[in-house]
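Taking the form predicted alone, here's one chain by itself in structure tokens.
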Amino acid sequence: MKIVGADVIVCCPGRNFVTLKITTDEGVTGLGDATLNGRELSVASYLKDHVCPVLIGRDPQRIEDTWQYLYRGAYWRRGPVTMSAIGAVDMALWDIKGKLAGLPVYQLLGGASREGVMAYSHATGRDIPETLEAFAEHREKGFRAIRVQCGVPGMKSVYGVSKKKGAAYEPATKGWPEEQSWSTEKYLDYVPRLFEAVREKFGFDIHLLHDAHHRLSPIEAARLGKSVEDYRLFWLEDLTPAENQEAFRLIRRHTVTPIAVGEVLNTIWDCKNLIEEQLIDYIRMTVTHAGGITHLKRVFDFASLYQVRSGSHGPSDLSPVCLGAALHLDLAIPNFGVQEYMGYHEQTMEVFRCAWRYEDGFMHPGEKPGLGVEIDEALAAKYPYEPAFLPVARLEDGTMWNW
């Protein structure tokens, strides 16, 4: 068996995606996602220009070794581009794969370690009120875990909280990338009265989780952690940019709280450490940016011998294929922890099929072949790619900030 196709499909229903296409001589097709936010095309063009071509007489159903392949290859190792363009030929490896052999993925990959997948999904609000109107909605859906995040007075725009009430949250934009203020003393401040808020209304039944994305220094994170320890979050997530392994070895001195961290890591290089020395609990890389199931399963079981749990990534910003594939190595890892599902435009849907479903706060990948997503190129067709660029931010003094 060969490849002889190999095709980039870029679309915007909804939001933009990049997915890849690879067809056998057989007919079997497999696909993979290598949607990378705000970089769309630059993934497009790696996989058209560099990956595509090579891919074209090789045997789909060596995984391993075209893994190999285009990683050591090329020389020019890691990052998000190169990552993700890996990470969409391995999923659509898989998908073949698993269509040949009649099976799920989460099968080949040694079978099922649970029933289902505790999914988050995110409950925002322009101030406290609202952001619990949102918790109470999810928690009427099912959901045994939810992300909360809120306005800060004095602030007009703060990451995680969607511009309108009850609007899905989407940080692109359209044109240049929108300037956001940022104050992290009015944040430390505030922030905290939301969690005592959830939990005086709510309780401590639901699992409670907040990301701060990269906007503290090791030290404030900590003293975030600290102050929120009596309600009892679930984790937080990405408290200090994770180039500085070693910042975490502070924050883990000072608190107890739960740290995730991950969604901008790229290899098991970039989070060797964080692993190695339990600095972490929960590592939250993609399988569309870790280079796929391959190498984020390698991530996975190297966590688990030192007790870190996954917690894969999961916007809207990585497309259905992305979901399938992560809900696969959900199911089957012995050290799974939550998967983060924010849900997806009406439009996404019509031109994603999927047989992964939702149910009860728990997510199961489906029993159809493969990852068990297929695309309506026709219909992807009708929705050209829009340009779309994430937010950066300043402080308030002006300083260019971590968005």
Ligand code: GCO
Contents of the next structure:
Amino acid sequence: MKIVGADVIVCCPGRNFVTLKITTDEGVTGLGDATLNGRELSVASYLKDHVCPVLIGRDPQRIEDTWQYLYRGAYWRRGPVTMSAIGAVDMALWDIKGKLAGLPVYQLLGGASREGVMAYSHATGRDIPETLEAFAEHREKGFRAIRVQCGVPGMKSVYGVSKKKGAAYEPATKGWPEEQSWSTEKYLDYVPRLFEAVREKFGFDIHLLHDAHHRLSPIEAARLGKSVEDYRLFWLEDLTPAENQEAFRLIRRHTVTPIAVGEVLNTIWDCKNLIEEQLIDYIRMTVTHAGGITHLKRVFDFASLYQVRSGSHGPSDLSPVCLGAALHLDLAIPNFGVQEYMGYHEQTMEVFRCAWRYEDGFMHPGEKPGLGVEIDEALAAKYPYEPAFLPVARLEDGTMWNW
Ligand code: GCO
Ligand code: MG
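Okay, that was the form predicted alone. Show me the form predicted in complex with this ligand next.
Next comes the full complex, and the chain you just saw is listed first.
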């Protein structure tokens, strides 16, 4: 069997997505997600100009060999653009293998290790009362785990908070990057009050999660972890920029609040020390940005040796193809933790037809052979790419900061 086509589809049904479609000489096709928010066209070009041509004529069934060919064979390794391109190829090949076998991908990964995949949603509000209202709505939808982000008095915009009441959170903006301002002091004073209010109103039944989005120094992160210990969080995410893996030793020494990291990491090398030294509790890498199912499974298996669990990044800026792939892995691996699920724009769900489903707090990849996600290419063509950027952040005195 041979690959005879590898096509990149860039579309904007509600937001931008980059999808790779691989076609075999037997007419079987596979899909992979290659979306890198705000840098979509760089991955599209990496695929079109450097990867698709060398896929033609290869055996689609040799997934591991193709992965190694694209990773080792390229000489220039790692990074989000390269790893998203490899991730898309890998996903598409698993999709094809599943379709050839007549089995959903999770069966090829060893079968289900659980009945369903616990998903967490996002409750956001401009202040505490609005956040509590949003929390009640998510609880009503059955979520057993809810991420809570809230506006901070004195700060115009805060990461993770929707601009309008009840609106879905969407950080990317059309045109130039939005400039946001940030004050660590104001944030650190306010967050414990938010969790106190949530626990006081809703008790301890639901898992609470929170994302600091890389904004803190190690000692500030340690203080935040300590200050919310009584509210028993499921995790604190991305406390400090994870390029500096050693920073987590200091955080660990000070707090028992569980720590999650990984959405901007791309390879096993980026998280090796974090896992080996047990500096984190959850590894949050995602199928697209971390080189596909093949590589993410390697990361999760390695993590399982150290009791580190998975918590796949699953924002609405990764396509429903990525979410489908993540759910197959989530269902199969022994050390699953939780899956992020923000939901999608209506137009997105018309373009991508999905076998995966959400029901009462849990998700399932479905029983369709392969990944179980298809794209309506004619409809996708009606939503052309629209340039959009992620915001940037500055401290109140104008210093550039981590967004
Ligand atoms: C999350 C993430 C996202 C990212 C986004 C960037 O935990 O879901 O932090 O909200 O900011 O994926 O494109
Ligand atoms: Mg995050």
